[in-house]
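What follows is a single chain, given as structure tokens, in the form predicted on its own.
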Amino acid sequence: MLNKPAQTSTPVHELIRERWSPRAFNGKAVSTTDLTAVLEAARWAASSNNGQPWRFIVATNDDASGHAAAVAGFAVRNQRWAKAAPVLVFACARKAFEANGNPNAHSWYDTGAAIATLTIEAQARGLRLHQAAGIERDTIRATYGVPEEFDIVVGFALGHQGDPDSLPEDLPGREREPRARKPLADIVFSGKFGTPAKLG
């Protein structure tokens, strides 16, 4: 299995250091226990006013036609790898608070937080997850009857990591590329925006 641990500037938890987003999945089924736990982790994420705007549409490969419909919800370039994942999920965000109907400016932020929580639970269970912004929102809305009061935020594939050489075309090379992130000085400021914070 290809491992690409983060080269962090200071030690972080193993679940964070070892997490990355493979495109290669081996097709092995995700157990109902694991899938339920991953979604349960998302359920307990923090949200503005406890609005819990997230909703998840799940397709598994034990339903071939349902899984194929979910694959079609990914952009063509992402279908190349998503089709091998045993679980495909679309995350939606409610645009307004259910309690009072007021617009929820934080619905995408909160949905992202739920997915981050879900991702760490998946990692802890030996599963891997790859998120994709490249999705066909109109197709997803039509296929699943997603109401207009929900935005379709992202799709993701969940499963067990596979062999990079199982990927088509240019993807094996991309799978093996080293991971990289901006340094903290580029993203953490103090005193004035753009002024690096003095840490440590």
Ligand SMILES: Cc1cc2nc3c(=O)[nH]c(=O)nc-3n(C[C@H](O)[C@H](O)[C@H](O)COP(=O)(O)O)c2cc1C
Contents of the next structure:
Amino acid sequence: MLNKPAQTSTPVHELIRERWSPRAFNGKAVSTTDLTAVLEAARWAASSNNGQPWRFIVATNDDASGHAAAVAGFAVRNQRWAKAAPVLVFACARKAFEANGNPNAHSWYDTGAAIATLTIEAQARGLRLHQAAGIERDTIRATYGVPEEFDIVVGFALGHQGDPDSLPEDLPGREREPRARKPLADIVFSGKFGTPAKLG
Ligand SMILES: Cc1cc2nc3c(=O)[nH]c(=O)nc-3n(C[C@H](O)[C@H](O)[C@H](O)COP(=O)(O)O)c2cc1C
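Can I get the form predicted together with the ligand as well, since the one above is the form predicted on its own?
What follows is the entire complex, opening with the chain shown before.
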């Protein structure tokens, strides 16, 4: 199995070090227990005013037509890898708070936090996840009847990691590309924006 651990400046938990976003999935089903647990993890994320704006639409490959409909919700370039994943999910965010109808400026932020939480639970269970902003929002809205009160934020594939060479075209090479991040000094400041914080 291809591993791409984060090259960190200081040790971090292995769930974070080992997480990455493969595109190759082997099609093996995700158990109902694991699928329920990752969604349960998302449920317990923090959110602004505990508004819980996230909603998830789940399709699994034990329902071939439902899975095919979900594949069609991904942009064509992402369908190339998403179609092999046993679980496809679309995350939606409620634009306004249910309690008072006020706009929720943090609905996408909260939905991202829920997916980050879900991702760590998935990693702990030996599952991998690949998110995609490249989705067909009009198609998804029509297919699932997503109400206008909700934005469609992102899609993701969930499953067991597969062989990079099972991917088409340029994707095996991209699967093996090293992972890169900006240095901490470029993203953590102290005193003045742009001044790197002194860290260990
Ligand atoms: C919001 C979001 C949107 C993304 N959209 C796509 C996408 O449309 N297609 C794709 O192949 N990967 C997509 N990715 C995956 C990122 O490219 C990937 O997470 C990033 O390169 C960092 O790699 P890593 O997750 O392996 O550390 C997306 C990730 C996120 C969080």
